[in-house]
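Read the single chain below, which is given as structure tokens and is the form predicted on its own.
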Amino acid sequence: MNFSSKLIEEAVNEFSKLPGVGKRTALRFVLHLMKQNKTDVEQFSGAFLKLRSELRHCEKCHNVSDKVLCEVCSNSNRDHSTICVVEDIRDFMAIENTQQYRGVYHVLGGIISPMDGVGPGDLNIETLVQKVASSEVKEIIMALSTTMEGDTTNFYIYKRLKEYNLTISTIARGISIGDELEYADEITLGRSIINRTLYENSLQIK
């Protein structure tokens, strides 16, 4: 792709680094921004600079947050005895959008994947174990994607927590095997949370 301006080429190259954005789409973005007034473009770029510099992680659940504690963890109306374990913010948002879950969360920051060099020590698993050991947690809901990596992570967490006096459950298999939670429709995902089953039962099925 030939450009008449080095500045446009550099802007296109930066946009094309985004997931799923090719050079042509990146060029459309750049041409659109060129038509906007300077104030709008400054607000656009400033929002991302602010995001990068000010965004933090909740000290309790590891979800992204504007404050020390996220809105869920700081909400006294949530059921803090029930913890839903998710991979990342995308799954957190997917479950919240169902409006069927009133507990709190624990964000792992990924799933165990030896092929990608991700082991248990790279995830927020130890803080989950510490949370269970030091608080009155009654139930852990494992809501990870129904992939081989997700199942491996579920099993590892189950082994770490099974000695504690609590219920360990998993979302119902309304989510097809191999599916990512973020792509599930809200009704199906909501039903999967409501109709969750004991994790031990899922092991027997396998």
Second form
There are 2 protein chains.
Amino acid sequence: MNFSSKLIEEAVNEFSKLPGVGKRTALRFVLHLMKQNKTDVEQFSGAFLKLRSELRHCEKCHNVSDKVLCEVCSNSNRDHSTICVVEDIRDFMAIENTQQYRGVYHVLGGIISPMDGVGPGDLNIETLVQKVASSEVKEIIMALSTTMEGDTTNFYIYKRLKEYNLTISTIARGISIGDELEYADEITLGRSIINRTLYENSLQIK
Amino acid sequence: MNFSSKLIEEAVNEFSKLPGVGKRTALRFVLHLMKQNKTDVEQFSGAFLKLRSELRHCEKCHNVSDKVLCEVCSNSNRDHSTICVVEDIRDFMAIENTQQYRGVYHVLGGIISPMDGVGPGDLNIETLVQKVASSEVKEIIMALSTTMEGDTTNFYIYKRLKEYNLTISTIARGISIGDELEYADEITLGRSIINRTLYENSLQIK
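Switch from the form predicted on its own, shown above, to the form predicted in complex with a further copy of the same chain and output its structure.
Complete assembly follows, chain above in first position.
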């Protein structure tokens, strides 16, 4: 593409480094920015610089945070004896948005994936074991993806924690609410029959 | 959404101001940036600041340019007596990419659109008339969109320029090359029959 300007070309190149953004979309973004006034563009650029330089990680759960402790870890109303293990901030946000969980979190920062060269040492697993060893943790809820990598990570953490006196659980797998049975995949359907729950229990959840 | 960090929230808000970017896509961009090293993020932000502060418009054709005159206007190999009138830099780029045009351009900076409050006075039309009056222009090619706004703008410019001794043409409308006739819309098909061209002429274009 002939952008008629090195400045535009540079800006387009920077935008097209973002995931899922091609040159055409990048150019659309650039033309949009060109129409904004200078303060708006300064605010736009500034937000990312500030994010990169000021953002830190919660000392307790490793989630991204503006302060030493994140909002959840510094909240005394949360149940600090229940820890939900998640891969990254996206899963943290997904669970927080359900408003069904009152415990705290532990963010691994990834999952074990030999294909991508990610081993247990690259993740925040050691600090989880230390947390379990040194404080009163009653339950660890594993909330990782149902992929091979997720299962491997689940199993590794299970092996590291099983000597301690606590409950290790995983989030329930089954047919999504609102889904038609005939379209569910066989493995999910099979597991959901094996792991059937008492009908009475389902009545208690509003 | 609970972003657990004001910094992330701000960055997400800035990204979601871009056209076609929602909160989810914005978060994906932000998580991508968070993984980059500091220099990369500085380069990313810097490109937009630089674009906004250093970009100017060509004094002759009003196209965006890094210098006083754009690459096309400062090129003595281009035919300066043929001017192609386009709406904005996107149309300029589209025509340049065909590599079929050797003249120069005049960028209007928009089209007449009473609905959006854009009148002739908001566009670079006066400078086009001055250019025609003061220099040797042989042909003006109108290359605007085939919308009502485009047609209005074409007609307005035509009225302003018809007193001068020059050819005013518009780019050819017709069936796209490679298109099946049965799927062409009626208006385009009808016009392409009325404006039929000699078969001999089509043989000359490789």
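Residue numbers count along the first chain shown, from 1. Remember, it's a predicted structure, so these values are computed and weren't measured experimentally. Rigid core (definition): largest C-alpha set, two forms, superposition within 1.5 Å.
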(message) Taking the rigid core as the reference frame, tell me whether residue 193 has a CA displacement of 2 angstroms or more between the two forms.
(response) yes
